[in-house]
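We begin with a single chain expressed as structure tokens, specifically the form predicted alone.
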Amino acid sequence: MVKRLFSFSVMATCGMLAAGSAAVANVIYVTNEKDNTVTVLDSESLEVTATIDVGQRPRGITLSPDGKELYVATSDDDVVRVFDTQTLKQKHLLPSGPDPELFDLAPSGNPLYIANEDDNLVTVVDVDSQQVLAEIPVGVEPEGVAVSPDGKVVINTSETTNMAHFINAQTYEIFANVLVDQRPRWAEFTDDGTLLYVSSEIGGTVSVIDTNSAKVIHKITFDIPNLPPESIQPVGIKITHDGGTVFVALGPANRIAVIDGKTFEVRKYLLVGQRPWHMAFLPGQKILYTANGNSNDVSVIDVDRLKVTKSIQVGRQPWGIVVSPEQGEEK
């Protein structure tokens, strides 16, 4: 466990902190794999406005549902770090087993479930105690964690088993593996649960799972002209509340495609920057960020317009993206 303190420099200075005003703009944190680093962004003027060391090789990154405590799994360190919002200071450790990349909250906030990649464990942590509730032996390189929006299943990925395993939250038992094709690296529901779609990083194909058959229902694959197969790599999934907008990141392809909820057929693909790993929105969901890793920058869409609007630098290979809760909402 490393035991040294990690400072912050505030890069800007814009009121950002300032508990209690109705006019601070949401905050947008971005996990840089190779500085060790998150950016720290202000949504409105798209400033960096604080850099926070973090540790070895963050990745995997979320919030609270009241938006008061960052996150951060840094991988090489072996633990994950919490953060407080206002003060971007770090409040305590959580122990989460070996490599820990992605992980996912309960809906309540409470607990997080942890993929532990060297050991094939997802580690289920109570937040408040602070204790390991549970290790669940999963598949081969577990990376993808999901919990449905009831709290009842927790779905992790396995890039070598090349599946999703359906676990009970209460048990901790996994009751169902769907094999999906190579490499799937994240899973994300639709709001209403009935849908789970799960990337396949070297498939080239997102996984349409039906909930409660536990069954692929559709796979849906990409095709962008002059450009090889195996650049297109999909990878991070976000999905509007009405479950009617996909957003896939396809990695080395340096797009992200715009699918169509219904039918799971390709509407668009935007150009962002190089290699976009995941994504976030805005409370609202009219814009969408994206972490673009080789290029160093977030990309900004408007999704409305499917139009990508700007871009802005960050530290070096940013990974993990996530955006603060509205006041009161619910991430």
Given for the second form:
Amino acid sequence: MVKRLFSFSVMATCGMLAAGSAAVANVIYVTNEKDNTVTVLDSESLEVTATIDVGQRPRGITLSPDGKELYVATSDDDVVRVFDTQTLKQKHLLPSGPDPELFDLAPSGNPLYIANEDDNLVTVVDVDSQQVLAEIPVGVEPEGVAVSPDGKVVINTSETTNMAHFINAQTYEIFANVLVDQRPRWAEFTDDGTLLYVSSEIGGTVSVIDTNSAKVIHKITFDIPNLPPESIQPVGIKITHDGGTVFVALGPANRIAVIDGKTFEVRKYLLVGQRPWHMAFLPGQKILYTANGNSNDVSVIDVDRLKVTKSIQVGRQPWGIVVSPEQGEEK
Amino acid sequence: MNQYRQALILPAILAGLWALILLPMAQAEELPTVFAAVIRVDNPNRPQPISRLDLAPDDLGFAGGDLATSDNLTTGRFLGQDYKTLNIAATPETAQQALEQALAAGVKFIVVLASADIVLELANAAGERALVMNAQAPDDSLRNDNCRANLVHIAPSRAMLSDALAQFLMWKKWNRWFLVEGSHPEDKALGDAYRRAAHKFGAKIVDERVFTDTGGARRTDTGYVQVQRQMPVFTQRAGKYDILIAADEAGVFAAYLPYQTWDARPVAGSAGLRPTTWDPSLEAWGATQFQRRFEKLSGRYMRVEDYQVWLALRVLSEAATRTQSVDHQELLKYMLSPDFELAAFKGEKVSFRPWNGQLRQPILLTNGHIMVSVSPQDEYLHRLTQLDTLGIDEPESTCTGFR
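Please supply the corresponding structure for the form predicted together with its partner chain (the preceding block corresponds to the form predicted alone).
First the chain shown before, then all remaining chains and molecules of the complex.
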């Protein structure tokens, strides 16, 4: 597989990489909630290659499956902005309703499902026509959104109702509601779609839900010596392709919990920067990056050794993070 | 949706009658229903606040309840539970009557916005017929000698509020306090709470004065002219202090103190830096959406009373959701159990102290414009939860009602 230097033009412009560099680098994008910017990092050099002004209070961030479009929820502008990853220029806006925070793309890249906290709705937006396809009434303060690997089920967590709502992606109807602990923030499917992990920030737990029965089969709790339990606030979740290892960002506990995906036991706590919110894998999953809100940096985790190897200064209050996909057959 | 919401109707008797007439119509769906009433007892003798920004809106407290009921219904529709809330405004004379009417209509949960004596009167009258939730009275006596097994406290006590401020001031190393208390009984009680907090956390009260309320109009044209001359003189020669603490629950003088003290010192307590459960400036922990939902519904900022009524009804909903019951004894049992927890836009879960029915909660410190800090401060540790560093803890509690 030939990897291409991603968004080459930008890096050339920035003069960060010498011509002829053989680096097969990916690009890391980090939303800086306080700075109204996205920091662009090179995964090889771990240098900042660009900083983009993206609008007020950027948080949720994702990429189209081909890596060509970057989606950023700018919460205080009440829109989702779409950027061209080649030029780092804004292409257009997507209607989101007020205060968009988190969203997820269908595996095919269309549509985009956006949690709309103010109106207790999940907004379904066609990213090509840029039209709202549907508005789905859910619980109070919808937050996390996850689309199943087969694209057939959309999960939305509602923070005040404390549920994971299972939505049929065809009919937009809710077919199951699973009660979890207080203030569910993030939902993440395993790659095979059989399990759904939901973090409860205030409850301090992660619920493991069997997606067939829509039942909680296990509740993961955390216990870190010498830390008050209130400081353990699970937010972001990432799972390895085989489902064997689950990483959970614990917010003010300043740690990432590493969980066995079979026994659901916590294997290790990795001390990262302050208040990790969200995480992203490098393709191949050898490296995991965390966006640390209170220390303004990104921690780099070696996934095999379970070691934090580096931290990189980004903008103020980094929140969301995404890494460009494997560059496939393009030459 | 058969949510029973009604505008403020005076007198209270009418509200009760309306409930009786409309209730049978509302029961078409026959879902298990958490049926609550918010009884707000307005005291016409209470002094008017100094600032017009603090004047009470007609729907004070009720608007918070309306938002909670709407939130609860959204959750309830997924679980086959219904929520109904009556809003009843009463006077100290009609409070009992309002309670009886609500009970007669089938209400099992009474959220009370009233002074401590009335809260106690209503809790005694309700007995085993209903759970009473105190959403306003801060008196520590209600959490101690006068605690009741059917009475829980959503509102924080004076000890919790003063401890929250004290922890922050100790963190700042501003430990020399000049305490100025008002002449009303509640001001004296608040002054006592600050004396207790000073002793508990090691602050020193270097001077104390009483500001006597001589009555008079809330406002006069160019009233500041006299204030600007009186307040410096009142605070003159106070000894060496770091901060002035105003204990003015009646709200008749504290707002005059900032910038008017003889010495260039900050003010805290009832003015300046205030300990509180809510402030419309709060945006952390997802509060922005909550503030906006409230503002859309009511057309104004959320007040402390609104937040506390909202929280009381959310507590009920959380207990009803987890137990799948609407029985008040069942819900109380669950609320006081270690399983109960609730997110309340305070950055950590709130829960109850099972020994006296007090909701443990973080306390905001606000200057009225932004949030300055939130207590408990990190440095104050506790074997159970840091939240119990605020207020009177179990070993000191004299409440026996829950044993």
